[in-house]
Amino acid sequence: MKMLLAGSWVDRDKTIEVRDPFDNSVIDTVPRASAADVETALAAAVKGFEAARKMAVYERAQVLLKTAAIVQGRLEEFAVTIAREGSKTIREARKEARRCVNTLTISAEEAKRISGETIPFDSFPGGEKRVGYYQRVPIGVVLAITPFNDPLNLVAHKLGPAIAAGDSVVLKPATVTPLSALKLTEAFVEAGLPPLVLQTLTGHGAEIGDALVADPRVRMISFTGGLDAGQRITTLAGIKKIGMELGSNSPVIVWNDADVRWAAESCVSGAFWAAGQNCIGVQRIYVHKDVYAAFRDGMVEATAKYKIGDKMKEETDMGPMITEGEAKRVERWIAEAKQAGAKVLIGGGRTGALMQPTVLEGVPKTATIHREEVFGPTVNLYPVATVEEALAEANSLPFGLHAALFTRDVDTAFKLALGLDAGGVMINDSTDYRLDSMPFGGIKNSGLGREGVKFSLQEMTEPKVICFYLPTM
């Protein structure tokens, strides 16, 4: 596939070749951009804000209705290229094409939606014969950096807002799966965006990514993915708006009075869908100890139950890790927990990308599979005796994106929801649970600001405060 640059479709001598995770075969490559790719880019977005800044409301919310009844229309084709460049089963895929569906149609509705208010300047001393208002403007130039986990909707989370807003934007999708997102950006100029607003850099980030970020022509970054790469961009950005989804290592509290055989079902699908490469994914489950050994029976039951394996076979529940070497490194953190006197429970084998589904108990909190965000198919188990001890445990890490609890006592839940570090909390639910109209983002390592499209409408535009000074009056 070719790339979107300044209006056309460029390939170029150097290409990536796109893999299959599952075994190892080439889908297809895509062109490896360059330094000079990035300026080029960049000086388009600039002349392409111009061009956005301009488009009516309307404009804007029919490009992305257009666009959003081309995926409909192509949901298939669509979820088939998710679920061959990533780790995602067909059923996953579909179900992360339908979102974008639905992402896209959120954008266009809350396109129209962007308003202001009027601001009483009488209210101090001196502001007497004055009246005004603010409203909110385009940004400008949006950078949209995304990752391979969600390799469609999440494109979709960055466009769609950006273009209701009236901004332009380069996007640079994850190495690994540009699939998706070049069909998506296919779709949008199908629907009619004007030629300079969408610019779709394909290549590796170690190469384009840093002149990217740096460049004072880029007014916002929008970026989800690891921390380390967040951190670097914090430096490297300069004076600019930054919007960052960075991960997790999500907890999940399950009380004595909690339905347990939901609670594990839930659990282990949060687990372990796609393949646990997940930034809400259920990574550490603290259990009342009175319902402790039930709930470890249930979650190795259904765990059992996980079939694993190709992809595309709609009975396949769980397919492979992004890349072999992705599972070894979760291979060799279980290996790591099983040393220090962790127990496997289940799973903890591998052959080849595909990383069978674990769970574990006894893990230490030395252990880096405790620690760190394991983004892989294995979950911790954990007792404890108090609501105290569980919230003080939940809250341990430097992490706070999503949590859950499960428990049927209001008291209980609220004092669980209101106690835990989270920007989301799920009751009675797994960690793994997003709408996409809601505000989405995590506080300490998980992120700076909001997604999820309202909010992200915020993140994009600025307020611009109007006043009128009227002598007469």
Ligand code: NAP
The other form holds:
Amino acid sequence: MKMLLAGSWVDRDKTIEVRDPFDNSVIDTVPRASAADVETALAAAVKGFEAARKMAVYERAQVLLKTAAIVQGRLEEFAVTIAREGSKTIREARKEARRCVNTLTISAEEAKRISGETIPFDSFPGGEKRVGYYQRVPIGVVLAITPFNDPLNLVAHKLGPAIAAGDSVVLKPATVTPLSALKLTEAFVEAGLPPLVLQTLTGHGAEIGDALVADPRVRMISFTGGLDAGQRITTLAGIKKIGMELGSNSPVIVWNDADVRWAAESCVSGAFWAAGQNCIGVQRIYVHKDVYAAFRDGMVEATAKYKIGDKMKEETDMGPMITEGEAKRVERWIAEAKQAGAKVLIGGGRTGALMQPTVLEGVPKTATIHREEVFGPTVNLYPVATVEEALAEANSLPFGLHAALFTRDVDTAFKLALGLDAGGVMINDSTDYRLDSMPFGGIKNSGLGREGVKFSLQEMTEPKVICFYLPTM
Ligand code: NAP
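Having seen the form predicted alone, please provide the structure of the form predicted in complex with the ligand.
Every chain and every other molecule in the complex is listed next, the one we just looked at coming first.
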């Protein structure tokens, strides 16, 4: 596929191969953007902003709704692209494509709700004879950088609100999964988005990232990805707004009055969705000691039923990791934990990029698989005795995107929900739940700011005060 630069679809001599991680076959190639392309994109985006801010709100909403309709009309094509270039099974990919339609539709709706309020200037002496208000205005050029694990809907979470706000965008999708982003870009163009409002640059973050991030023409960076890249970006950004949607190591607490069978089923799905490559995937489960054995058996039983293999087959529950290298990393982390005394209850094996869904217990706190974000299909179980212990353990790491708990008791639910340090707490479901209109984001090393269309719109606009002085009044 070509990339969209300064209103044209362009090729480059240097290309990047996009491979299916299941069989390593080449699906397509994309241009490898250069420093010169970065300059062209930024200059075009500055002009594009002038066009974007002039679009009436109803025009922005129309483009967004039309793009949503195009994606809806080609849902299976989008799903196949997601499934082939990434890790998701075709069923997981269909869900993502449907969510992309929601995200764009919500963006169109929220575009019409951007508003300000009047300001009571005469609340203090000196403010008499003044009337005015503030309105929210678009922020300018938004640099959107997206990860591989939701290659379509996380792009929609940046393009939707930015276009609703009246901003222009330079999008840099993940190098391993650029095709879904390019297809969505095509849909925006087909829907009538004015030329130059959107540039989609395909290229390596390591090569073109610094120049994009540090450029003063960019007014906001909306980044979703890992902590290392996030840290580099915040260091280089200079004076501009930054939204950071980073990773986590999500805890779940299962209490002694919970529906243990449901908790196990929900946690298995939450741990192994997208082969565990999910920022809100379940990684640590703290189980009340009275129900530990029953929950552990439930987890092993539900994991044993998981079908892994060919992503394109309807019956497959879990596909490969994004690369064999990533699967090998997870295998190493499991080996390190085993060496330190952990027990593999089920799974642990690997064939190429296919990592078996794995359940561990007895994982020491020093193990990498306990401390760091695993971003793979493994989950750790730990018995706990008191609410205080469960909370202390769940909150012990420097992450906080989602947390979850299972209990039938309302007091326990409130105590745990209020005590868990996270951007969102799910009760009687795993951490792996997100509605595209809810505020979404993390605390600690999990991020800065919130997405979820209405909340992204706050970040991608800024208040502007209009004040009339009326001395003759
Ligand atoms: P990643 O390696 O950090 O890459 C994310 C994006 O950043 C890619 O487009 C990448 O480009 C780009 N990038 C890398 N280095 C850069 C630099 N120096 N300057 C500018 N851009 C740079 O993350 P990933 O492996 O794709 O995704 C997994 C991570 O994302 C996990 O930690 C996961 O938890 C997190 N995530 C968070 C959320 C959330 O909403 N909180 C959602 C999904 C995923 P290249 O591909 O060219 O390297």
